[in-house]
Every structure is written in structure tokens, then in C-alpha cells.
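Below you'll find only one chain, the form predicted alone, shown as C-alpha cells.
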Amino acid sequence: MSTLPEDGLVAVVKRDCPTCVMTAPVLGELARRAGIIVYSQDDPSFPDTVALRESDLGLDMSHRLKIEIVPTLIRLEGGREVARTYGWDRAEWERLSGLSDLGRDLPASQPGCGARNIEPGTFERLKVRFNETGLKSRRIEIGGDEDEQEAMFARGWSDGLPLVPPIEERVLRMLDGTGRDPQEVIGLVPPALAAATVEKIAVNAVMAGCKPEYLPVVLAAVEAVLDESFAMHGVLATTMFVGPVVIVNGAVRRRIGMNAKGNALGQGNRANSSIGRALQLVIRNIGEGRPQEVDRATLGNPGKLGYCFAEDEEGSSWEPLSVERGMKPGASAVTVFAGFGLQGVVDQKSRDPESLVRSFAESLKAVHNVKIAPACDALIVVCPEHERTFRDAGWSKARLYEELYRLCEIPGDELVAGARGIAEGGPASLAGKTVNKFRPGGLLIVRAGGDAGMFSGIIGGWSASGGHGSVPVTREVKL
């Protein structure tokens, strides 16, 4: 890197900037009348009006001087910067240089162009080169002939699929997605109870394939699952099928392009897929929650790779899940639910809400087992065509909840162990009583899915019935 003069003028330019090209004669005039060193970001021969040019193709000087716009004109005195201007502004160039009548044939002012050293990717590479990242995570060096993907698999970082290598430049770009301090501790991730900083979560978001604008949603999801009432350690350790399901509400859904419509619970949308995956990688890589270790699921479910979708608020006649759970209307929020895979509710014939709600209720009774009640919480994903049936009849979400709970009352005689020829079931004391399939507040309803098809879904869960298990948690998305 060349050395800056103790006193005098310095300019940073690039040929690929109309304003820099326009001011080339002025730079030549400054060179003749006052002396100047010009650093060129993209062409060492530019400008040819100045003899004392320095190549800054590596952008080291531009980074050192914190150039944001070209042309930038700087005055140095005693080795220190005392004045700076950028773009072309005749009055400012004359004030800074102490000369008059500069650029008489030019307009009075013209904006400059973005400097090359602040371009995405370049800025982060320069911060890494100059050891200015501020990152605290330990860097793992791999051999020159070692395949990055195989190295990550071998170290146990992967969920079974390829990962995006979390190099420093990518982590820095990811952290640009939030204004939160990279070293802020979001919580302790079980089972290892290791501190999850914003930075470490960003590392896993990179590996999951997230964009920086997804990071606030990932952070909110991590905060939610680390809430004591969600019981993340229990969600891991149970032999049940569960994993965190993330439902996103508010403006952030649209801003980051989440899918709330056709195939909302399936593949194909980067935000949905990578946010859910990032949460699972945080649990795996920070908390050490790995299958066949603390994660004791007998079967698990495919959603444990990542289970995240947005509610279709715009198409719904009901209040969003987040508002139902206490958030302000319009606020961006996530709700986490310890859920199974999807159980379909297929009803293509019901045209009135009384018939359709009975289909939902009978399907709900099968969650866990038809002989177990109270069983668990359940998240009901109502498709648009089914929601329209309730809407056209004037049913609010509160009315739907009320009818579902009423219809999920089950005679205890049917639940006793051995009844109906099924050994599973409850104690004999249930006989003669009525038992609801779900605890109060154990049902959640959201609207999502494509406009065609009378197919809704039930995501069974691992509830807090009897004081055990997990309860849903909602957290605001903080930028």
C-alpha cells in the first residue's frame, strides 16, 4: 500500500463514473496549481490529466480512507484528514483546495457514484483482509485439498444436506440484516445450554441458505423456542415426533417473500425453507441437539429439517394468529409450536359450516390416538376454500373454536383402556364422564394454502397437558 502525503490533496476516482470523467480536467488543474495524488479504483491510467496517479485496484487505500462515493477529494495536514467532499460541488472543491475558478465550464454540482470498495462482497472481503470483522466465532481451517462440503459433513454440522460454507464475508453480510449487537446473547440452547449470540445464529443462517433480510425472523424464532415454556430440551428429548413449527405473521412475510399460498407447507420457497432450517441448525450446532443423542425421537418427521410458513392474512376474514396471541395488528411476529408432520382433513362435499366443522372435529379426535384425551395441542391450517365456507356463513374464528371444542367432547366410556377392543386408553375412572380431546387453549387456527382444493391440515403437537410438554410461544420480529 502506498503512503499518504503528510500535507496536500488526495482524490479517489474510478473511470466507470461519469462524474469522475467530467472532473478529470479539474483534477489536472489541481495538480498544476496545488499538487494532488489521485488513486484510481479501476484503471491505473485514469485520469491522464494527472501525472501523480496511484493504482488502487486492490482497494486497500479506498478502504483505509473509508471512501463511499467517488470522486472524493480530501485535504491532509500533518498526516491527518482535515476536510473531505465527494461528488462534484464547485464551491466545496474550491473551499477545500483554497483555489478559485475551478471547472468553469462544468455545472455547479453533480452527484458522484458508489465506490467499488463498498460494493456487496467487496466491502466484506476488505474487512476480512484488514482483520476488522469483529467476529468472535472460532475459524476452522481446512486443508487446501479438503472438500468444503465433506469437511462440514465430517464435523457434524450438517442436517444431512449440503451447507453453505459460513466464511467471514457471508457472516458479515448476514449480520447486515439486523441492527442487533452481534455479541448479544439470545439465550442458552439446550441440551448443551450453550450461549446463542446473534453472530453464532447468523453463522447457522448462512449455512442454512438464508438471505440477510431473513435473519430477524430467525432470531425471533430462536428467542421463542428458548422460552422456558416452549421446553426445547423436552421437544428434543421426547420420543414423540415433534420439532419446532414456525408460523410467521405481519409485514415481514411480504418483505422477505414468504409463501402463504399454494404448497405453503412444502418445498420451493427459499425464505420458508431456510428460516426453518436455520432454527434447526442452531439447535444442532450451538445446542448439540443431534438425532440418536439427546434427540430421542422414535420416528421424527420430515419437518425437523425445517418447518416454517407464513399465514395468509390478506385472504383471511379472521384475525391473524399473532393478534389472537396478543400482538398488535400489523406487527411482525413468529409463533413456534412443537408439532408433528401434517395430517390431512379432506372434505370436498361439505357446503355448510355445521357439516365441515364436524369433519374437522372427527379428524382432530384421531390425533395421538382416538383413545387418548386430553391428548395434545393441535395447529389447524385451514385452506382458503374451507375458510370461505365458514366466512360465507358468518362464522368468526371464535365461533369455530367454540364449535370445535364442543364437538371434541368424548364420552369417557369410549376412552377407557380396552374399550372398542383397543388396549390403549385411560383409567376406569373415566367411565361415566365426558372428556375433551384438548386442553383449554390447546387449539390454534391459521389460514394458508392454495385457492384450489378442499384440503386443510392438522399438525398435532406435544402439549402441556397435565403440566408436561410444550406450549406455543409468540415473539415479535425485531429488526
Given for the second form:
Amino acid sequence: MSTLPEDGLVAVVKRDCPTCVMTAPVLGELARRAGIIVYSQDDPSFPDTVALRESDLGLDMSHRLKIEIVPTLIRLEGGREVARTYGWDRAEWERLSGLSDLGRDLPASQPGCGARNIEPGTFERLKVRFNETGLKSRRIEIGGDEDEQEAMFARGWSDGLPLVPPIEERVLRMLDGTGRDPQEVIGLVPPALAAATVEKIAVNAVMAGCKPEYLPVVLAAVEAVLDESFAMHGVLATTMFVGPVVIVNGAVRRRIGMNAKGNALGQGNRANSSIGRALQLVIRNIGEGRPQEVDRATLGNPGKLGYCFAEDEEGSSWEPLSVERGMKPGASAVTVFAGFGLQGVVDQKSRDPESLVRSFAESLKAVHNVKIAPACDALIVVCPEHERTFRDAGWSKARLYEELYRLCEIPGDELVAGARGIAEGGPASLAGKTVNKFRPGGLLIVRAGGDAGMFSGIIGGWSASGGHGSVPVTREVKL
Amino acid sequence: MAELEARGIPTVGVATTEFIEGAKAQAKSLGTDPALVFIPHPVQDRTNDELRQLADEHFDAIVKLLVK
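Starting from the form predicted alone above, please write out the structure of the form predicted in complex with the partner chain.
So here's everything in the complex, that chain up top.
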């Protein structure tokens, strides 16, 4: 890398810039009358009007000088920069150079072009090369002959599927997705109770395959599961099936292209899949929560790879889940729910809500076991065709909750251990009483799914639902 | 458990043998070495009498760790 003059003029240009080309004769004038060193970002032979040319193909000097626009003209005095101007502006160039009558054939001014060193990708590479990333995570060198994927698998970072290598440039770009300080601690992740900084979460978001614009949603989801009332430690360690299910509401869904429609709970949408996955990778890699270690799940469920979808808000007669739970309409928010799997509710014949709600209620009574009540919380995903039936009959969400609870009152006699030939069940003292399948506030309803198909779903919860265990948590998505 | 001990309350954890690995992993994550007694798995489906018997069988081991 060359050194700058103590006193004098320096310019940074690129041939691929009409303004730089236009000012080439002026640079020649400056070279003759005052002396100047010109750095070229893309072609060492440009401008041929100046003898003292330096190649800055590597963009090191441009980065050091923090060039943003070309041409940039800088005046140095006593080894320090005292003035600079960018683009072509006769008055400014004359002021900096102390010369008059520059570029008399040129217009008074003309804007410059974007400098090469700040192009996306290039900027991050330069920061990495100059060790200016500010990243605090450990750097891990992988041997030249090592396969990246095998190296990451061997280190135990994977959930079983390939990861995107979290190289510095990718982590920097991911952090561009948020305005938050990379060293802000979102919370302590169980079971290791290790600090999840925005940076560490970004690393896992990279590995999961997220785009930078997904990061605020991932951060909100991590914040939500780390709320004490969600009991993430228990949700992880349990022998039961559950993992965090993430429901996204508000403007962010459209902005990042989430799927609330056909196959919303399935594969194929990058945002749905990678956001859910990033959350699980945070638990694994920051919290050290891994299957057959602290995670004692007997079966678990496929959602533990990642379980995230957007609510289908547009055209629904119901308020979005986040609004139901206190967020402002339109505000972007996530709700996390300790849940598992999907129990399908098929009803292709009900034309009225009274009949349809019974289909839901009878299915709900089977969650966990028909003999267990109260069983757990449950998240009901109502498909658009079913929501239409409730909407056409004028049933608000509140009315639907009310009816579901009423239909989920179960005679204690049917629940007692041994009743119906099943040893599972409750104590004999339940006889003669009624018990609700769900605790008050234990049901959540969202709308999602494609417009064709009378197939809704129930996502069952954790038996430790409520104040003594896990409750759903809603958090705003902050950019 | 570490929290209870820190408050001066002697604490012993009791779990079934299926959780030995889980306990090891958690202890490693937190850097603790808790006092633990493991009883035969399972417990969920035990009758009250069976549970009382298990408690009797492991009583001495639990007390020993409490007073250590």
C-alpha cells in the first residue's frame, strides 16, 4: 500500500464513471499546476492525463480514506486531511486546489458515481480484511482440505441438516438487518444460561439460511422464548413432544415474504423455514440444548427442526392473534407457543357454525388423551374455508372461544382413571364434577392456510401449561 | 438446586435412572456438581404404595447426601 503525501492533493476515481471521465482533463490541469496523486479503483491506466497514478484495484486506499463517491478530491496538510469534495463542482475544486479557472469547458457541476469500495459485499470483505468488523465471536479456521459442511457437522452445530457457513462477511450482512447493537444481550439461553447477543443470534440465523431482513423476527422470537413465563428450560428438557411454535403477525409478514396461505405449516418458504430453524439453532448452539442431553423428549416432533408460520390476516373477520393479545393493529409481532405436531380437523359437510364448532371440540378432546383434563394449552389453526363458515354466521373470535370452552366441559365420570377401560385418567374425586379440557386462556385461535380445503389443524401444547409451566408470549418485532 | 444451596438449604435431587445422562449434561452446562439420587425408572405409573416403598429404599441415601 502506498503512502499519502504530507501536503497536497489526492483524488480517487474509476474509469467506469462518466463524471470521472469528464474530469480527467481537469485532473491533468491539477497535476500540471499543483501536483496530484490519483488513485484508480478499476483501471490503473486511467486517467492518462495524470502521470502520478496509483492502482487501487484492491480498494485498500479507498477504504482507508472512506471514499463513498467518485471522483473524490482531498486536500492534505501536515499529514492530515483538511478538506474534501465529491463529484465535480468547479467552485469546490477551485477552493480545494487554490487554483482558478478549472475545467472551463465543463458544466459548473455534475454528480459523481458510487464508489466501488462501498458496494454490498465488497464493503464487508474490506471490513473483514481490515479487522474492523467489531465481531466478538470466536473465529474458527477450517483447514484447506477440510469440507466446510463436514467440519460444521463434526463440531455439533447442526440440527441434522446442512448449515450455511457463518463466515464473517455473511454475519456482517446479517447484522445489517437490524439497527440493534450487535453486543446487546437479548437474554440467557437455557440450559447453559449463556448470553445470546444480537451477534450470536445473527450467526445462527446465517447458519439457518435466513436473509438479513428476517433477523428482527428471529430476535423477537428469541426474546419471547427467553421470557421467564415461557419456561424455555422446561419446554426443552421435557420428555413431552413440544418445542417453540412461532406465529408471526403484522406488516413484517409481507415485507419478508412469509407464507400464511397454501402449505403454510409445511415446507417451501424460506422465511417460514429458516426463522423457525434459527430459533432452534440458538437453543442448540448458544444454550447447549440438545436431544438426549438436557432435551429428554421421548419422540419430540418434526416441528423441532423449526415451526414458524404467518397468520392469514387479510380478509379475515377476526383480529390477528397479536392484536387479541394486546399489540397495536398492524404492528409486527411474534407469539411463541409451546406446541407440537398437527392434528388435522376434517369437516367438509358442516354448513353452520354450531355443527362445525362441534367437529373442533370433539377433536380437541382427544389432545394428549381423551381421558386427560385439563390436558394442556392448544393452538387452533382455522383454515380460510372454515373461518368463512364462522364469519358468514357472524361468529366473532370471542364467540368461538366461548362455544369451544362450553363444548369442552367433560363429565368427571368419563375422566376417572379406569373409566372407559383406560387406566389413564384422573382421581376418583372427579366423579360427579365437570372438568374443562383446557384452562381459562389456554386456547389460541389463528387463521392460516390455502383458500381451498376444509381442513383445519390443532397444535397441542405442553401438559405444564399455565403459571406453573409455560404460557404463550407475544413480543413486538423491533427493526 | 444450586440456587437453593446458595440460600443455605441443603438440597438433593431425586430422578429416575433414565435421567442420568440428562443430569450429567445439565451439570456440565452449568458447571455444577449437584447431589443426586437415582431411582429405578419409571415412576409415572407407580401406585402410591410402590412410591412409598421406593422412598423407603432410598431414604438413607438421600439423608446421607443432605447431611454431607
